[in-house]
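Below, in structure tokens: the form predicted on its own, a single chain.
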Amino acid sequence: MPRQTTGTSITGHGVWHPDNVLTNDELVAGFNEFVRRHNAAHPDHPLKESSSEFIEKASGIRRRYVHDKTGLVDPERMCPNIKDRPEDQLSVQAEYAVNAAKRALAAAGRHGEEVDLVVLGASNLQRLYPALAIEVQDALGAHGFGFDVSIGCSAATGAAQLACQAVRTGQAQCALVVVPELTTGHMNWRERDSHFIFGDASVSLVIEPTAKARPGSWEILSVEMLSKWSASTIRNNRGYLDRCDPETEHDETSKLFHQQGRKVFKEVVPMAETFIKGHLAKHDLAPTQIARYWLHQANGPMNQLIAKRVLGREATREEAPIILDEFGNTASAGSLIAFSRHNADLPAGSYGVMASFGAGYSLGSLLLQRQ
């Protein structure tokens, strides 16, 4: 089979996260105090306390970076404290994107004014318009065009694919992918089964023609996307119509992140296995020929099972690295952060798969080879 390639490469990447670390023990202390107060006031509807052991067993998460933890551990607040900024100042989520973008551009040896496309992908957007990508474009001094992408936890790989296609067709010469996941703002911190899941972080990629790439870059051989409607397994119903129904406008249970975790696990694992194997089959590659799988960092047991089913055996931490223990679930940024943190040791010629799967359902993967 002739070698397939998009003729584009990832020439730089960078990760940024806030300094605040929230450990499981800190999170549980605040949550359990909330539960005790709730149960004292509502003895007929008691809630169950959480524990660090429960969190680590269920998810593999030990800590996470957060924008603000004072509000998260306050049993009366249970929400991050993030002040609104004047409209003439850089928005919080755009700031996340710019911080990661500067690191990716430095790694690629590029400057903001060389960028002619900004694609911003995130599971949640701070606002609908003006597009955050255009704000990032302006802050970096970039040219060309910018737009936002939101397809749940596949937003980052989706943004990377759109940037790749633009470079491949000649619409852009230096495309910037930015993934500012400020996820703690959409969490229901009063819900035991998910109060520990998310953390805040940002990641960025620079994508250019392979002909311009330096040795050590990652050539994008091909990209794949798939979506399948799932009505209620993973949802965030927050939107501009929230105030329009007086009966539900203050209903945080439905307006914040919620999921049917066990159902998601059972449905996503075989779907992701089939999706990744199908992508490799188009290149006549066996799963064992892939040196590294940078999988979506949603849940440790889920990642381990998907890797096992793809490889036909247990995967090592080197083959399928986990960043969940440090970062928590960073929504769509997870697979890109895993890539950025765990690729430098691979020699030229190595294959890697960057794959994500999230609400929708949506799945995305990039097949990469080290140059």
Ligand code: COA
Contents of the next structure:
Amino acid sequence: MPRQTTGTSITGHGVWHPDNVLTNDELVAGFNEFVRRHNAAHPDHPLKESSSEFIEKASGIRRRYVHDKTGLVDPERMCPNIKDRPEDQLSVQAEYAVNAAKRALAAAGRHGEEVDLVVLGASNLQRLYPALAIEVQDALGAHGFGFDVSIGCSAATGAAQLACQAVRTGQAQCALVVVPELTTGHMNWRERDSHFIFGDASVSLVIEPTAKARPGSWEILSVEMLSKWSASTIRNNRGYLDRCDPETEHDETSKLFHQQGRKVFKEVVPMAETFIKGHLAKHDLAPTQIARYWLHQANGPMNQLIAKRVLGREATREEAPIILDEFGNTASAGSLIAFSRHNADLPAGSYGVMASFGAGYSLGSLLLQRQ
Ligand code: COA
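Right, and the form predicted in complex with the ligand of this protein, after the form predicted on its own?
Everything in the complex follows now, all chains and molecules, and the chain you saw is the first one.
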């Protein structure tokens, strides 16, 4: 089979996260105090306490980076404190994107002025318009155009696919993918089932023609995307029509992240297995020929199981690295952060797969080869 390639490469990548670390113990102490106060006030509707042991065992998460922890652990608030900024200042999510973009551009040996496309992918967008990507484009002194992409936890791989296509067709020469996942804003910090899941971080990729890429870059051989409607397994109903139905306008629960975790686990594992195997088969590659799987970082045991089902045996930590123990689930940024943190040791010629799976359902996978 002739070697397939998009003729584009990841020439730089960078990760940024806020400095604040929130451990499971700190999180649980704040949550349990909230539960005690709630139960004292509402003995007829008692809530159950959370536990660090459960969180680590069920998810593999030990800590996460958060934008603000004062509000999250305040039992009277249970929400991050993030100040609104005046319209003439860089908005907070654009700042996340710029912080990671600067690192990715430095790694690629590029300047902002050389960028001619910004694709911003994130599971949550701070506003509807103007597009955050255009604000990032302006802050970096980039040219060309920018747009935002939203497909849940595959927003980053989807953004990478669009950037890759634009470079492949010659529409862009130096495309920037930015993934500012300020996820703590969408969580229901009062809900025991999900209060531990997410963390804040940002990641960025530079995508250029392979002909211009330096040794050590990662050539994108192909990108696969798949979506399949699932109405209520992972959902957040917040949107611009929020205020229009007086009966539901204050329904906080449905307008924050909510999921059926068990069902997601059960349904996504076989879907991801088939999807990744199918992608490799199109290149006549056996799963064991892939040196590294940078999988979506939602749940440690789920990643172990997917890697095992793809490989036909247990994967080592090197083959399928985990970053969620440190970062929590960073939504669509997870597989890109795993890639950025765990690729430097692989020799030229190595194959790697970056794969995402999440709300929608939506799945994305990039097959890469080191130059
Ligand atoms: N502390 C203590 N116990 C808790 C708890 C907490 N914080 N949260 C839930 N529990 C309890 C539940 O109430 C349940 O108790 P029960 O058996 O008495 O009813 C028990 O622990 C098991 O809960 P369950 O929700 O079935 O746990 P789980 O093993 O499925 O793990 C997730 C929960 C969310 C970690 C896991 O389902 C998951 O990560 N799924 C994949 C989700 C995913 O990929 N989402 C994509 C998002 S981008």
